[in-house]
Structures are given as C-alpha cells and as structure tokens.
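We begin with a single chain expressed as structure tokens, specifically the form predicted alone.
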Amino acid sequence: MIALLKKKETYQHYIATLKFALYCITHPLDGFWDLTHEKRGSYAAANTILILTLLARVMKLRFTSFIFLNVYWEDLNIFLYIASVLFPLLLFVVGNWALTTLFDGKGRLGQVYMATCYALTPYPLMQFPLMIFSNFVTVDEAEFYSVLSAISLIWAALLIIAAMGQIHEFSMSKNLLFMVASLFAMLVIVFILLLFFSMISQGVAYFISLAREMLFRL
C-alpha cells in the first residue's frame, strides 16, 4: 500500500513538473526562476520534453508534406540525424556551465540541462500540429507553415536565453554576452574533442604498425 502511494505521488509530481513547462514558456522570467530555485521542475519532465523534441524531428521527416520537405531516405542516417540535435545540446549545456562557473554563474550543470530542455517545449508543441497542417495546405499557403515553423525555433531560442539569465542570475547584457561566449565555448570543445580523437587514432595506428613489425620480424 505504501509503495503504491509513493508511486502515485511520484507520478503526480512528474505530471505537475511536466505541466509546469507550459507556464515556463508563457511566463519565462518567473517560470525559469521557480523551475530551479523553487524546485518546480524535474529531470524526468526535462527528459520527456527532450524525447518529444527528438520524436518531432524524426516524425517531421515522415509526416510533413512533400511540398515543404523532401527526404531522401536512402541517404539518411537516422542516428546521425538524432545526434545532430543531441550533440549541440550537450555542447551548449557543458559549454555554458563551464564558462559561467568561472564568472560567478549560479547555475549548476543539472540546472542548465533541465532549463534548456524545458525551453525546447515550443518546438514539439508546435511541430506536431504543423505536420498535420502541412498536409492540408496548398503551395500558395506555404508561407503560413514556414512562419509558424520559424516561430517555434525562435521562441525556443528566446526561452533558452531567458532561462540562462534566470538560472545564473545575470543581467540582460551580461547574459547575452555569455550566450555568445557559450557558442565560442562549443567550438573550443569541438576542437579539443577532434584533437583528442586524432591523437587517439594516431596512437592506435602507431601500436598496430609496431605490432605488425614485431610479427614480421618474428
């Protein structure tokens, strides 16, 4: 009985934190402050929003009208397509957290991740209806689809900016500065990763050639 009550409470908390995403996207300043400082969010809800975002990206390829999107399935790697969303997201979260930590940013790594995922809410919220909408409009009405699709991206981007400002308790100008700096931090991380994997591959190639030389001499 106690276990069932705990499961029910956990489920109710999950639903409440998931619904709170709707408050965040309409009241970003208060919403993202309460998300972390008042613990109104949860990692489970953040992960759900991220999964819905990825699902919207993938389903968009299949269910969007060919008028707006032509997909060449034989050239598409679905795992790379999903990674094209996850990898930049991970780079931004790590880059923003690492940079702001050096300059009195208050947000922790988990909070940056949670707020970023919550800020993505407008994308799946708008893209799922747009998939249906795209199949009922003509070429002459294509601008409506394009504008609404662009709004979902711009809205999410603005929410990410607002979220980072509230989490790190930065002023608007300082927050914008660090958002730009976070983009450079992402590039630096990519460069370091490429350098690291290049060194690893060269090291592996060296030991393979050394083993071949030893086997040849034996």
Second form
Amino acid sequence: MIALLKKKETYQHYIATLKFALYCITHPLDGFWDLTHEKRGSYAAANTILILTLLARVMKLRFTSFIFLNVYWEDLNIFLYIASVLFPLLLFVVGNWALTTLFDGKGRLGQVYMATCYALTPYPLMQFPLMIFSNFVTVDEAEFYSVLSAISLIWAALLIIAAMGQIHEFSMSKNLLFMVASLFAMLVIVFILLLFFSMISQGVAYFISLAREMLFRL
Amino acid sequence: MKNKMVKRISALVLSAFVLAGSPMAVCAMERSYTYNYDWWGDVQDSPDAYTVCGVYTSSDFGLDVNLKSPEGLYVSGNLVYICDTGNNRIVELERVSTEKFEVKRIIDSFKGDVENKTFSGPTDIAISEAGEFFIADKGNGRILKLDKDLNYIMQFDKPVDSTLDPAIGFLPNKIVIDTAGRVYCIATGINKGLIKYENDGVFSGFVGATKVAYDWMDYIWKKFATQEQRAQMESFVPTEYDNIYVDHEGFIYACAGSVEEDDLDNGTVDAIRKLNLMGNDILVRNGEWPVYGDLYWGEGGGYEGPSYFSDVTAFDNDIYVCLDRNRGRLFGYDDQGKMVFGFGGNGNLDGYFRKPIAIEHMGYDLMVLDSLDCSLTLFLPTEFGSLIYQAIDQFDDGDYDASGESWQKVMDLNGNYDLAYIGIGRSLLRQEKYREAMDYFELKYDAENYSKAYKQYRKEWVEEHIVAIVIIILALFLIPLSIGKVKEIKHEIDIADIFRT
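Having seen the form predicted alone, the form predicted together with the partner chain:
Below is the entire complex, every chain and molecule, led by the chain shown above.
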C-alpha cells in the first residue's frame, strides 16, 4: 500500500480519473459508459468528489451570505448534517443495486457507488463559486443565485439517472422505471430499519425488565 | 417576501435534514415582564418599556357608586372618559397631575327634546373636534350626538339596509368619529364591517368587512351535507370587529379578536387592520413575524390560543399598541409592523389584568381599563421606552445623527433589541456610512436594508477602484494574447527558412 503511494503512476492515474469527472458531467452517456467499461474512473476520485460535496455543503452554512441562508447554530448538529447526505446516498446505492441486480443490471455495488459519486460533481463545482458569489449580491439579484443553485441540483439529478442507465446497460424507459423503483426500495429499507430498531429496542427492554423483576424478587 | 421564502426553505432544510433532537430546553428561569421576539422568533427578555404608575379604582377616584363592568375608555386632551356600562353612566375624569385623577362630572342623563334622556348600558364614547359627544347607547339601540353642554342634537338609529335582518335589534358597541365628523360604528351581530354614517346622520354603507375565510374541504363538505348538517357547521361569515380606533391622520385601526387559530396561522384573517376611507387594509406588515401578538399559543398558566385583541390605540408616531384580552398583555408595533415591546400578564398584581377591555393613550402614557377589576391602570414609559420613541421621532424628523445616538442608548440598555441595531443601521445608511451600516443589518438579518447599503457600498468601491479593475481586465486579456503572440513569433523564427543552413 505504502509502496503504491510512492509511485508516480498512482497519482497520475488519480488525477486522470478525477479529471474524467469533468468529462462525465458534460458527456454523461459516453462518460459514464467509459467510467466502468473502460475503467476510467477510480474509487479514490469518487471518494474525493463525495468529500468535496460534503465540504461544500458544510462550508455553505458558514460562508453563504445571510440573504440566502440563515443558520440557527444552536440547533445544528454537524454530524447529522453530514449524515443527511451520506445516509440517502447509502440508501440509494444499496437500494438501487439490490433491485437492479435482480433485473439484469450489469453494475456492481461498487460501480453504482462510483457512478453516483461522479454524478454529484456539479454540486461542489457550482456551489463553491456560488458561495463566494452570494456575498456580492443584493436581494434584487438574488434570483441569479437561486436559479444557479437549483441548476446544480437538477444537473446532478439528471447525471445520476444517466449514470445508472449506462452502468446497468438499461434502455431509457427501463432506466427511468428503475429510478422510481429505487426510490421505493429506499423507502422500504427505511421502513425495515425502523421496524428493526424498534423491535430490537423492545426486545432489549423486555429482557431488562425481566432481569429487573428477577433482581427484585431475589 | 422573498426573504421569507428563503427563510422558510432554509428552515425546512434544517428541520428536514438536521434531526437535531434537542427539544425546547425547559427553562426554569423566570421570564422578564417585558419581552420581544428576535428574528428567529425566540423570546428575548427586555428591560421594561413601561412601568405602572398606579392602578386606580373607584375609591381612588372618589366615586360614591363603584364602577360596574366598565367597557369604554376615551381620552381627549387631559380628560379621561370611562363608560361605566353597568351603572348606565359616563364618568369624566381630569388628569390634574401625572398620577392624580379628579372626577370632573358624572354624565348619567342629558337635556333635550327626546323621550328617553338616560342611557342604558353605554359602551363607548367619542368626542369630535368641535367638542360634541357621541355616545353608543347600546341598551337603547342608538348612537347619541350631544353638544358639549349635553344637549341632545340628534341620534343615529339602526341603518336602513335591505341586507340586514329586520328582526335583530341594533346594538351599537364601539364608535369612532373621523376628522370630517363621520361616525363609524361596530354593532353586535352585524358582521358586514363598520357601519358608516355621514355627519348629517345618514347611513352611507358598510366599510372594511373582513375577508371571508373558508377552505375548500369545508366548501366541498357543505355541498354534500344535508340541511341539518349544514346548520350545524360553521358558516362562512366575516369576523366581527372587536374595537376601533381612529388615529391622528384619520385612518381607522380595527381589531378582530375572535379569530380562528388556523385562519390566523395561514394568514387568511388579520387580527388587526388599518383601514383607509375606502375600507381597504393599509397596515404595513414588513416585520419578520405577523402582527398578532404572541407567537406561541400553547397552554401556559391556564391560557391558550392566540392573542385576543380587544382594543388598540395608536400614537402620533404611528406606533400602535394592541391589548390582548386572552393573556392580559400589551403589544406595541411600529409603522413597519415590527414588534416594539410586549408586556403584561394575567393576575392581581399591578401591571397584570383580569379582563382588560380598553386601552387609550395620553401622550406616550398608556391607560388600560379592566372591566372585571373595575380599575384603570396607568403606565408611564421608562427611560428605555422613552428612548425608543425619541429615536423613532428623531428619525421621522430627519434628524438621523441624533436618531442613531438614541438607538445606541437603547442598545446600551438592551443588547438583544433588534430594532436598535436596525435603527442604528438605518441612521448610518442615511449618513452614507455604508460599510458600518451593513454590519448592523447583517447582525439582525435585515436583508432588505443590508442590500440597500451594500448596493451603495459596492458602487462606491467600484468607482474608487475603477482604474485597477480596468487594468486587471485588460491584463487578463492582453497577457495571454501577448504570450501567444510571442510564442507564435518564436515558432516562426524557429521554422524560418533563412536560419536553416
């Protein structure tokens, strides 16, 4: 591992795969096909993009002008805030993979993750400059910010759809169907998780009360 | 409005994603008597804007017969009129010194060519500029117009209007007189708005009916309901006003207390309206929070639901004070609809009420009539309250430097007072100190004013640095261009034939 880090090729490959994200967001169909099939993407780059996304999201809170975003710091939990990105991402990746793997989806779990992260690129790419830009506008010009901010999200969403189509080698209609199905899969996972945790907590509570009762009687 | 949207969205984002499970911290700490809401809607303790000068009961006035459920209060010059509804009389008091009232006369009958020369449950009194008395003689179903020596001039009867049910009686409850001598009246059971009489006594229509609030679900339900069910349901009728006040410019402040929580919440009805001559609502609502008193309606001390505004009074600087009958509180708002102060409560202590029914002002002093206690509470502004008024008055007079200084003093007394920051900012803005103004606005999230200041600051900055900006822009174009040119020339030299040997 250490030996790998010392090699120059490792960095060249990393930079190349990171740069490939820029190609992906402008040529989604071609880009996401090559991402896995031509092995032009890497997990390191995907993780970098994800970290940048999280960083953009957190830094936004502090550095966006108060005209657009006001944060009630007393109630802010930074870990939960970060989880608000990571948890849906995890749900989507697992839900999508679990579903598509049953229906001829060619993508593996790691590939779904990688493609989703690559598809998030427009978010940090646009939010960082927007964050700085927001400090130079007045309320009259607020529309620019709102529109550009919305574009970054819509762009990322469209990229995710395109990416899933290419990873799984789905046709357009099948892809859209499975995107919707993935959302339901996410809901199902959330439901099962809630059920699971509530069952566990009740089960634990049962044994605790049982033990209490015994201690009380003895 | 935009700001509101952004805030809503940001609040939504935060509440949706940040599942910060810190429930409202239970404060054992005692809240101060006076309070205010900050930008977030959190309660901020505040120094008192008003202190109780005295609570006056019948014996303090020296009345032989005690007051009995008084309902109306009117101030004219240094005279105070209390409608002693239960005793069918009106008590005229003179405020001889800051804290002393003397009974001037007791009005229980009048002279003139009319059968019934006494009152029956008078609920309100108003005095025109010429000194004529207008008395809402509720029990007798008439509004009396008397001259200053209490001679009968005329009376206003139930309006002749085909839309009114002839079976119901006429119960004039509250009246005001505008500068032209027109009479506006709220009558119990008439919800078409204010009854307006011309100065010759002719009924000329209803003005300022509240919007009818209904939602689609109710409407659809009603379509399918039977006659009996429909009768059981609430009907879509405008809310009746509870009280009115005519300000120094002739605009009418009208408050409607008996409003539904939901309607108030989604903004379909207003607790308080400012009506112009056409009966349109012209109240400015630029505050972060709606003008309806308390923001939190949960049960506390046995009282719940929104504030019930039973009366309102407006100073000459357009600050108006609403009286909440539900929690016995007074809420002051400035001309932009921002809360200036809120104080009071229910109880038996001085400065607390049992059933506050009417509020009036004399200068900046406030008087509140309690109908259950049969007492008059006199509030005097404290240093804090006076400084706020001083700062606002100075700003309105165009004395921005002095206004800024006054706001600074207010801020020294209360560092959590949003209006002080914005006031300092606005005065700095007028003094063209944009950079400093921006800081004050940013501290209290005033995006509108911040943008005004920032626009000017940005303009100044660009004008100052225009040379540098042009140079940088030119450099951005020229340097790559010249580099390209140099490379091109070099390349041409390299491949030029004459150097090849």
